[in-house]
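This document starts with one chain, in the form predicted on its own, laid out as structure tokens.
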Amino acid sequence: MAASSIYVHIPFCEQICFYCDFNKFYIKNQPVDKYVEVLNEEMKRVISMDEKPSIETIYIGGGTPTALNEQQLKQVLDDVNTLVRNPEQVREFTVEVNPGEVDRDKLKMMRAAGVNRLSIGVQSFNDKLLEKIGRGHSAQEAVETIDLAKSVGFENISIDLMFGLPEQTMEIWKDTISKTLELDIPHISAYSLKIEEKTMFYNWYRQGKIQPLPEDTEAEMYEVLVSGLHNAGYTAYEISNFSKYGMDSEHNKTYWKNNEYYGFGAGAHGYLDGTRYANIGPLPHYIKAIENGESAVKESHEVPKTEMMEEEMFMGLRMKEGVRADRFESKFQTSYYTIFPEVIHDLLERELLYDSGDSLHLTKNGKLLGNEVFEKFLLVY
């Protein structure tokens, strides 16, 4: 199956929160305007201009995008269209956005260049907790860009919610619920945080002057966020995101289902033609290798067949529809029943995984112990 889904990678912020370990750069003094040059440059060396894919879905991540001006993100979303086909007929196009980091005519560029979709990294309504995990924005800001977009037109947003923080109790988890309710946003994205090296959490944990929240605090946390929604009418399509009627990350859902896409840019990762790859992380190699004639490409790994049942698995499982046999058997040419007969049964047993007949999927508990689960799909060989 053909990649026809885009993923670019903007690496600079307008400031580093204290938790986040993806690829990101402190964006003063950075050189904005040749990585916008270079990143063009490196697309259009995977991609023939001469043989364009059919896209279905973009997603310009980060980093964060909105941290470049208007002209530099015009640029990379004008650039982006034209590796496609028919940018008309693209489904869902998605740019991240922080609070705080986008105005009127920003919005405005963004949809004329056929962005239909935003997700907005709001993390908390609490502004002591906004602070203490490092975020550049208020709550009260992030309420003011949610507004504008609506404003402007956008339909489809989707925020981002952080639960198991330090400090973060069940009265302050309650509120932000409740507060992301009475927006009526129609896709939420919950996380619960993970303490990463080369974050400032995790030197922090490490000198003991943090704690991560106990977890069954967090478990009752996640509970507490599934009911919530439920009763307003949210449906629990993956773990850790909820979406109303129809409104489903169709980019995301690349993900779970294991399915290719391009990935480009600083520390960004594709999977195409049967092989994951990293691209090149720290900004000025990466610069250098693009202005060299080089490939951004840091490192691959052709997946075998084994490992992309197992992916299959532990990525379906993630989703409300489960990993559904008809799927397994057209991509492998065989039933999971046949490859993970032990795990598979020891799961139902324990009551953590249920067959519906035609699919498998996690049960209650199952999505509570999902890191356990997806384990027993591993190293099975």
The other form holds:
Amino acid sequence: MAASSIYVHIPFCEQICFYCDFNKFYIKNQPVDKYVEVLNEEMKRVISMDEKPSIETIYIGGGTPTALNEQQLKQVLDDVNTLVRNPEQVREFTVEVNPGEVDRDKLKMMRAAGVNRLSIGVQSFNDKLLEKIGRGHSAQEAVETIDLAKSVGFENISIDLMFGLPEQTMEIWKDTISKTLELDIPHISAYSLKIEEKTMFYNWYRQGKIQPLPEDTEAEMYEVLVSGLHNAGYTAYEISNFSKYGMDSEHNKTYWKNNEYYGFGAGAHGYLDGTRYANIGPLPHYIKAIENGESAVKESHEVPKTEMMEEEMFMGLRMKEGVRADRFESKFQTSYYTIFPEVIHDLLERELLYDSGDSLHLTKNGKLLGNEVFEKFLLVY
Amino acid sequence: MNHEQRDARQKKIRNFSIIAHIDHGKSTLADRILETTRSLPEREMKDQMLDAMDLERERGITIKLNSVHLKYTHTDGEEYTFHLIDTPGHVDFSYEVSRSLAACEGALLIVDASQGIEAQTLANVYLAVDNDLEIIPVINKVDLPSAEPEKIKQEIEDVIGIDASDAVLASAKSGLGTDEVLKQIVEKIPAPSGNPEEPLQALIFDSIYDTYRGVIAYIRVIEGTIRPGEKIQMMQTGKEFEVSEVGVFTPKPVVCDELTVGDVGFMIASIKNVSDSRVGDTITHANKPAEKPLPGYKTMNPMVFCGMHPIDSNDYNALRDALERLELNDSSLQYEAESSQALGFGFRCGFLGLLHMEILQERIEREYGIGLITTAPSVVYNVYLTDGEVLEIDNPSKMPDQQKVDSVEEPFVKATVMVPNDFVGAVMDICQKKRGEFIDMQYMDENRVNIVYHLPLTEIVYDFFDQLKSNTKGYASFDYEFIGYRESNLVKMDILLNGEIVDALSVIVHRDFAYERGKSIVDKLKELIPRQQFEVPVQATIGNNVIARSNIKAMRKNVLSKCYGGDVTRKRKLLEKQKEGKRRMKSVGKVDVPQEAFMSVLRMDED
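Pass me the form predicted together with the partner chain as well; I've looked at the form predicted on its own already.
Now the full complex is given, and it begins with the chain already shown.
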């Protein structure tokens, strides 16, 4: 099955958030124009102009794509469109946006280039908390960016929220949820903090300067979120993604459905022809590789069938629709009950999974303990 | 070699070892001696040459003995042969120390010029005096600002009762005093006496196992001569072997034609097991045996026992192999197979002491790559049953029912703590809390006090070192020796997880301390055992009475939400890591228990 999704990574930021461990660099003094040029070169090498693929979803992420200036961003969007057989019919074309980093013109340019969905990194509507996690914007700026996007004509808007942050109280979190509901946004991603190595938070955590929230508080925050959004008419179509009817993120579903996708840019990941790959992360190395005519791929892994089946389960179960029996069978010519008999029965018995007849799903408790469930589907290890 | 040559040679041999407290500079001085006598080309000099194992270097202690053959040209122009025999620096190995001292005619006593004599040093000096050794005091680190050499000289004279007026003032670090040390070795330490023509008596002071050559015995010839091809007999075990090689360490092993009176070196005789070449045993000729063995031989009995179980039950055979291997090198290690409900198949292992135990655990994990779960160490209890039977219990879970027990005896030790005046109160406080019986207190000088207590060994096994260190700011030094068994009011305390007794966590405690210990263990387990998918009650019980309890709450949330831009590989790694983490735990009933939890019964919370 040919890939019908494209991910493009823009590894620049105006400001580095304390929790972020993605491949990203301070944009100041970086060869941004060069990067845009080299990125295009990488894409053209992978996708032949003679055999352009039909594409369903495009996602420009980062870093912060909006750290690029209007002209640079336009160049990237145009370059991507050039690769696509059906630029007018791409179902979902998302760009990640940081509050305060777009003006009317930039947004208009994006719409003109075919972008039909924005993912805005709001994280919180509490200014003190925003400052404590190293975001460079205020709650007010976030609201203004959302309003501006709406006024330019973007209807499919998603915002990112974070919970489980140090010093975040239940009150602050509830307040952020209710502000979110007031804004009437069709899609919300809510992520709980994980303190990753190579972040400011990790250093502070090790020095004892910050404490992660207790597990119980984090669990309550998740429950408050789920019930709050449920009552407001959102569907939790994935563990941390919520949407109004029909507004699921098709691009992210590519990952969870274990489908293939192109990944371009420094540090980007992709999955093509049964092989998962990761590009070189550090900018100078990435640029040099492309300029020398070498591959941007740092490491690749041909996914064996067993792993593919494992991934089908631990990614698919994240979704409300779960893992469908017929889909699994047509992909692997066997059923999940044949491959994971004891695991599934054990998880059903412990009420972490349920079988709706034609598919498997996480139960309410199973969602909270997702990693405990997913772990069981690793056969090889 | 004819009679006269041998005699002349023998007169120029000096055998000595070095006695010192940890950190007082023993290894550094040994290095300086090696350097000065040019026994090692400089490129081969690593710091602290004699500490061969990585573990020894890391811990700064000597575990296995070493001996070195050195050539020294004295100021009289004559060349002398020195044998420097290294001694292990820890109380667990005091028998090995006494045997290596028995292989010498003299000893260097190194005392730190600021710290003075420590309990450990004292114990070893007494061993040396006991073996009639000539002692040469060396006051080390005299170049430090806090050095008080005159005071230390006085202390040596007062405490040990030897003349310290000629004590060498040295700085092993800078090399100051090394020449004087070498000079005094020639002039003060007597040459070996003994007759090369007499029936052979060679003392084994260490033996190691080499994969290719079998056991290599480290020996000192007291009487007679030993050569390759000769049939020998071990006088304690009666076993006979044929000598294939003898030689000396320079420190590299160098083969020679014979070892005779006064020589210190090695002997290889296709011996398969170190238990056939026991430390302290006497080697003699099979066809012309000596009348009696050399004095001082003892079989070493383990004092401390613990269960060692592989985390991965597939490693059971590998663990047995590792223990077999280690036993080849360590005749004081004992082990027998045991099976625990909680930990599965493993081994009950006996050690000379705590350090010995820790070293073996570390070597198994490091050198053999086997993940271990070890239970808290236990001593051996004599249990008198009501029907008259007497049991020796080295595993608390094997303690019979309370009703069947008439009385229990536990091992006691005489503990000597040396400490600055200011901490006398603190030390007595600890000893009192550890059920100690005060025996004696002596002032070494205005400031330093030697305190003697009789203490149950089990209390020493249980966090005594830690408490002593933290309550005396590390100033206390400590030594102990076994004195015998005494009756005590002891009971078995069980620990229950999720309602089931975990045999590997059972402990034997004094009834008066049971409540406190129970609470501390339960709290510690609550802290160490991660949340499970259900609530886990933790209880401490004596018989049917619950004396402490707590609950580990059920896991509420463990799910990763971030998408990582489609980086599935990373998600997979995270799940693999999580799974691996669980594999390193032991499932007890349905509860996943991490390794550290089984040792937790050992450590008290800091107040």
